[in-house]
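Next up is one chain by itself, shown in structure tokens, the form predicted on its own.
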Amino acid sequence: METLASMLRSARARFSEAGLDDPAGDARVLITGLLGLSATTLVTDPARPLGAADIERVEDAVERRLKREPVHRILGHREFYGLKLRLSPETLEPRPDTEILVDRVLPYLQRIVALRGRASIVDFGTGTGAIALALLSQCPEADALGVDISTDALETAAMNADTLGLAPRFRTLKSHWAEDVSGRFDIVVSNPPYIVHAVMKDLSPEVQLHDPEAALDGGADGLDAYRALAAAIPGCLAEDGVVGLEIGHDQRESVSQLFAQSGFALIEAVKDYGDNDRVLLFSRAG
């Protein structure tokens, strides 16, 4: 008889043999996610018998993981800032480091709300809607526009907003960066593609095969998106607004220079959990 514990051991062993980075963690998250169980259940009820349907689901998922499909792609969702977000083929899987951007932008958003009563956000390259929806979840007085070039991404972001009860304060727009955006916003956020094109071939199979290239490839020097944003944001940022960007680990100086040339001053530079530069915040210079 297959039990929860035996299935977990089997998956962990197979992942370990395949050389996956975190076989125990992958097995735990995959099995609990598929079966709708808490991590505590693995400890309190390891002898729980599994039926044929559950065994088949787990076996299929294990095979997909062995082919290097990420765990959360298999599950179809990922948690970000306490929100369960649906994933789709043309959305980037939200990473924990991006939560730092939400953390650092949030005080500025709340300050604007304290002064004006409401605040507006635009999220360029919104993908799943992760950044904008996380901010909305923490600030009931804010509204957000999620901008993306991908119809699939915009549909996914809208579904996430609806599931989370945030749809009345979240709308989407298909646009190449700010080309079709009108109006001015108090907060501009983005986690744009920033990987140097030549490095794309060296990414892990999980990223190469399953994350959308358009959300990763930043061009020859990794800065194409930042050039577009630096040129566009002056036209859509409120006079005393704030810009929050995620960056690559070695892009602090280059991105800061691009925004300085467009009339912005760096107000914060924040490192990630690995002590790499990860988030830059700007306001209009002067």
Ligand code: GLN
The other form holds:
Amino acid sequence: METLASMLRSARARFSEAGLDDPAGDARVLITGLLGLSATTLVTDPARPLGAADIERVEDAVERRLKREPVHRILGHREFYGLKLRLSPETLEPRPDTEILVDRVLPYLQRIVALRGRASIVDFGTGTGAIALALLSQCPEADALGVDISTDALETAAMNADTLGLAPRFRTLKSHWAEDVSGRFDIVVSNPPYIVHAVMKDLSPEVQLHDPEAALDGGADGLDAYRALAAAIPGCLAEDGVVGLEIGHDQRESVSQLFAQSGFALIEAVKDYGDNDRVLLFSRAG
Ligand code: GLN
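Next up, the form predicted in complex with the named molecule, please; the one we just looked at was the form predicted on its own.
Let us now look at the entire complex, which starts with that chain.
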């Protein structure tokens, strides 16, 4: 008879044999996520018997993981900033490093609210809606516009907003960066594609095969999206607004320069958990 513990052991062994980075973690998250169990069930009820349908679901998911589909793609959702977000084919799986952007933008958002009683946010390349929805969840006085070029992403972001009860304060707009955006916003955030095109082929199969290329590929020098944003943001940011961007580990200088040319001064540069430059914050210079 298969139990929770025996299924877990066998998944772990197969993941380990296949050389996955974190066989134990993947097995745990995949199986508990799939069966809707909390992680503590593994400790409190390891002998829990699994029925035929559950065994089949787990086996199917294990096969998918062995083909390098990421755990959270298989589950169809991932937690970001404490919010459960649904994923879809054209949305990037939110990364923990991006939570740093939310953390660092939040104090500025709150200062604007203290000043004006409300604040507006625009998130370029919103994907699952991760950054905008995390900010809204922390700041009831804010509203946000999620911009994306992908209809699939906008539908997913809107669905996530709805599930989280944030829909009344979240709108979506299909636009290539700011082309169809009108009005000015207090906060501009973005985690744009920033990987140098030539490096795309070196990404892990999990990322290369399952994260959308449009959310990753930053063109020949990785800076295409920042060029577009640096040109567009002056036209859609409030005078005292703040810009928060995720960047690649070696883009601090280049992105700062692009934004300096557009009249912005760097106000904060933040490293990620791996000690790489990851987040830049700008305001208008002078
Ligand atoms: N951090 C992502 C990765 O390493 C890249 C995300 C992006 O290009 N915005 O795969």
